[in-house]
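As C-alpha cells, one chain now follows by itself in the form predicted on its own.
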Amino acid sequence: MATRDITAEGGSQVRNALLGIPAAYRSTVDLVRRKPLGAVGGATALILIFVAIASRLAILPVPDPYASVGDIFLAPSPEYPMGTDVIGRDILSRVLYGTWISLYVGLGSVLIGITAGFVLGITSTYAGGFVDLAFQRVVDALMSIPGLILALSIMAVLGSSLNNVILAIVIGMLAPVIRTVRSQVLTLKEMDYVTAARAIGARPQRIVFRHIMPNCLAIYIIMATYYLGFAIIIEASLSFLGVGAPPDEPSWGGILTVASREAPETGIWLLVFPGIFIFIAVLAFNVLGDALRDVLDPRLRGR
C-alpha cells in the first residue's frame, strides 16, 4: 500500500511537471477554489499594499495630502470625492496616504514582533526547566496588562513617532505570540522524529532548526496575518488618542481625531471614509489569516 501511494504521488508530480504548472500557482488556485473569501481578502490586501506604495511614491493622481487645496469642509463632490477637512486638505489623498502609514506600522511591528516571539518561544520552550519557567512568568506578567494600556504607557514615555508606535505594538504582542508558539513546541517536542533525533545524538540546535522550527512556520504565517490587523487597530487607536503618529501625518486614526471634533457641525463624511478603510484593511487580513489557517493546518485540511 505504501509503495502504491508513493508511486501515485510520483506520477502526480510528473504530470504536473509535464504540464509546466508551478507549485506556487497550483497553491494559489487551490486557495481560491477552497477558500474564496480568503482569496478576496488576499486580493484586497494586495490592493492596499499597492495603494500604500503608490501613495508613498506620489504616483497616484490625487493632491498633496499635506497641502490645502480649496475651501474647508467641502462635501464630497466629483472634484473632491471625500470632501475636504478643517484646513481644506483633500480627504481622499490623506486617506490613501494613511494606507502607507498603517501598513508601515503594521508590517514593521509584525515582522519584528512575530519573528522575535517565534524565536524566543521556540528557544525557551525547548530549553525547558528553569529557563522556561522563568520566561513564562515574565510572559504572564506582560499578558496581565491590556495591550492598548501597555502601548499607551510606552508612548507616553517615548513620545509620538511611527517607530515608537512600532516598538509599543511589538512589546504588546510578544507575550501572546510566545504563549501560542510554546503550545505548538510542547507538542512537537514529544513527536517521534524529535525523540529519534535525540537518540542518535543530534545537537539541540539541529533539532530546533531542522525539525521543530520548520513545523512551526504555518503558525508563524497565520499569526502574522492576524496580528497585522491587530497592529492596524492599535496604531489607529493610538493616533486617535493623540499619542501615535505625529499630528501632521495623515494617519487614519489622526483623521478620525479631527473628524470627531468637527463632524457634528460639518458632515458625517469626515468620519465615514477613514473608518471604512480601517474596517476593510482589518477584515481583509483577518479573513486571509482564517483561510491560511484552514489550508496550512493539517488538522483542518479535510474540513
Given for the second form:
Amino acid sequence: MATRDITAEGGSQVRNALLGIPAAYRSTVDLVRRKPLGAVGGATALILIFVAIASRLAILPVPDPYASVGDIFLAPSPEYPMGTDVIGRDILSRVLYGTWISLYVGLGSVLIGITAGFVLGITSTYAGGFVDLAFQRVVDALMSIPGLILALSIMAVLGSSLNNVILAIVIGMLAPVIRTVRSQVLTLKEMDYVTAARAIGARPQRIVFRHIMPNCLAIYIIMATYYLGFAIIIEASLSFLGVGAPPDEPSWGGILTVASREAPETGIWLLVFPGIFIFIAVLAFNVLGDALRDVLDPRLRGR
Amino acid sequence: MYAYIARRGLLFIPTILLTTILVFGLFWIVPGDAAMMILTGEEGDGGKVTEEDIKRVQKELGLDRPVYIQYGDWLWKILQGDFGDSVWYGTPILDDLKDRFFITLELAMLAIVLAFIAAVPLGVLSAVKQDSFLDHISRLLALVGIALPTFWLGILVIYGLTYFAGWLPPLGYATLWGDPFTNLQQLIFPALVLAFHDMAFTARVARSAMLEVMREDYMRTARSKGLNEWMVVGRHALKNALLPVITVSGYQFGRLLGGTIIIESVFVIPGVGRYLIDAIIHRDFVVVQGVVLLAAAVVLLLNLVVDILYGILDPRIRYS
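The structure above corresponds to the form predicted on its own; please give the structure of the form predicted in complex with the partner chain next.
The next block holds the full complex; its first chain is the one shown before.
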C-alpha cells in the first residue's frame, strides 16, 4: 500500500529512492508524510519508552525517587524543576520513574490482554455453533461489569502490586477485545479467498493460520495502541484510589493522591506535572492509534 | 415486534445468571481465606488470629458449606432483595445503598444530559463542515476529552474553585427534592467533569453517524427537491443519525458508572462509588460483591431497554 500511494502521486524519484530502503523504514517515512500528527504521537511514545527504560536502568541524571533529598514542598526551582513532595522527594525524578510503572503496566497488560483476547476470540468464533454461542454469553456477562469497577474489585481481592494491576486490567479489557476480534473474524470467514481455501480442502487450522490471523494483524496493532492508553488511565486511576501500585512506588496516579490533599495549601505545581504526563502519554498512544488505523486499515478510515 | 422483545428478553436471563456466577466466583477464589482476610483487616496483623476466630467467622459467613450451596443461598436471598449485611458496618447493604444509589444515578444522568447537549451539535457541525477549521477543533476536543484523566480534571477543578473563586461546593449532601439549589451546586461540577469525558466519545460517534447518513441517497433526493440545507440536515440527516448516537450512549453507561465512582471520590460525594471504595479499603467483600452485581444489573437492564427501543424505532433490527 505504501508504494501504491507514492506512485499515485507520480513521485517516481521518491519511489526509487525509497525502494532500496528496508520496508519498516519506508513505512515510517510514509507515516510521517501522510499523518504528521500520528508521527508526533509515535515520536512521543518512543521518547516515553526511552525514559522508562533509562529510569529502570537508573541512568537518568536525577536523584533517587525513593529518598528525601531536600525540604518538603519546595516550589519548582533550577535544582528541583518540579519541586519536592510531602517528604522532600524530588518530584521530577518520581514522575520520570513513574513512566516506567505506567509503561510496564500498560505494555504488559496490552500484550497479555490483546493476545489472550485474540486467541479466545478467533478460536470460539471459528469453532462456531454451541461453543461460540455459550462463550458469547460469558463475554456478555463479563462485559456487563463496568471496566473500572471490575478492575477495582479484582484489586480488592488480590491486594496492591504492579503485576496484580496488570491482571486486573487484562480481565477488564478481555470482553471488548473478544467482541471486536469476533466481528473481524466473522467478516473474514465470509471472504472469497477463505471459501476458496475451504473448497480446495484446506483444514481449519491452515485457514486460521494462513488466512485469518495474518488479516487480523492490522487490527491487533491498532487495538494494542488504543488499549495502551486505556491501560495507562486505569492504572493511574487505581493507584490514585490507593489500590493500584503500592503507595511508596512513584506511580503517576499515586503521586496525585497525596498531591490532591496538599495542593490547596502548598501550590498547584504539586498537581500539574504527574497529570500532564498521564495526559501526554495517553494522547500520544491514541493519536498514534488513529494514524495507524488510517494507514493500516483504510476500510475504517474516518470512523 | 413482540417476538423480538421476547427473544431479546429471553437472552437477558442466562446473561444475568452468568453474571451472578462470575461475581460470586470472583470473591470465592479469594487467595487465602475470606474469613482470615476479614479478621486480619480488623486486627491489623495475622498474629493474633486464632483457629477459633476463623471457624467463628466462617460459620457467620456460611463459608463452611459446599460452594454450590453458598451460591444458591446467596442468589436466593438476592432475588428476595437481601444483599446481606456489611461486615464492616454491620448494617444491611440495601439500606446503605438506597440513598447512595439515587445520588450516583442523578450524577450519571446529569452528566449524560450535559454531554449530549454539547456532543450532538459538535458532532453534527463537524460532519456537515467536514475538514473545516471547526471540524479540526472539535476532533481535537474529542482527543483531549478522551486522554484527560477525569480524576485529574476533577482535582484541577476543585483547586481552581478554591484558589481562584474562593468557593467550594457545600459539604454533606442535599437531596434533589429537599434542597434543589444546594443539590445542584454539589453535583454540577462533578457532572461537568464527567460530561467532558463522555462528550468526547459521543461527539465522535455523532460525527461518524452523520457522515454515514449524509452519503445516503435520500439526502441527495431531499437536496434536489430544493429543500434548504438546514431542513435537509435537521429533518433528514439528524433524525436518522441520532439513533446510533443514543444507542452508543446507552452502551457507554458502564464506562460512565466507572467514571462516576472515581469522581465521587474526588468531590467527596456520598454515592455508591464512595461506598464501594470504602468497602474495598476495609476488605468488606460482601459489600463489594453486592455493589458489583448491582452495577452489572443496571448496565444489563439499560442495554435491554436500549435494544428494545432500537427495535421499536428501527424495524430493520427486528427482522435480522
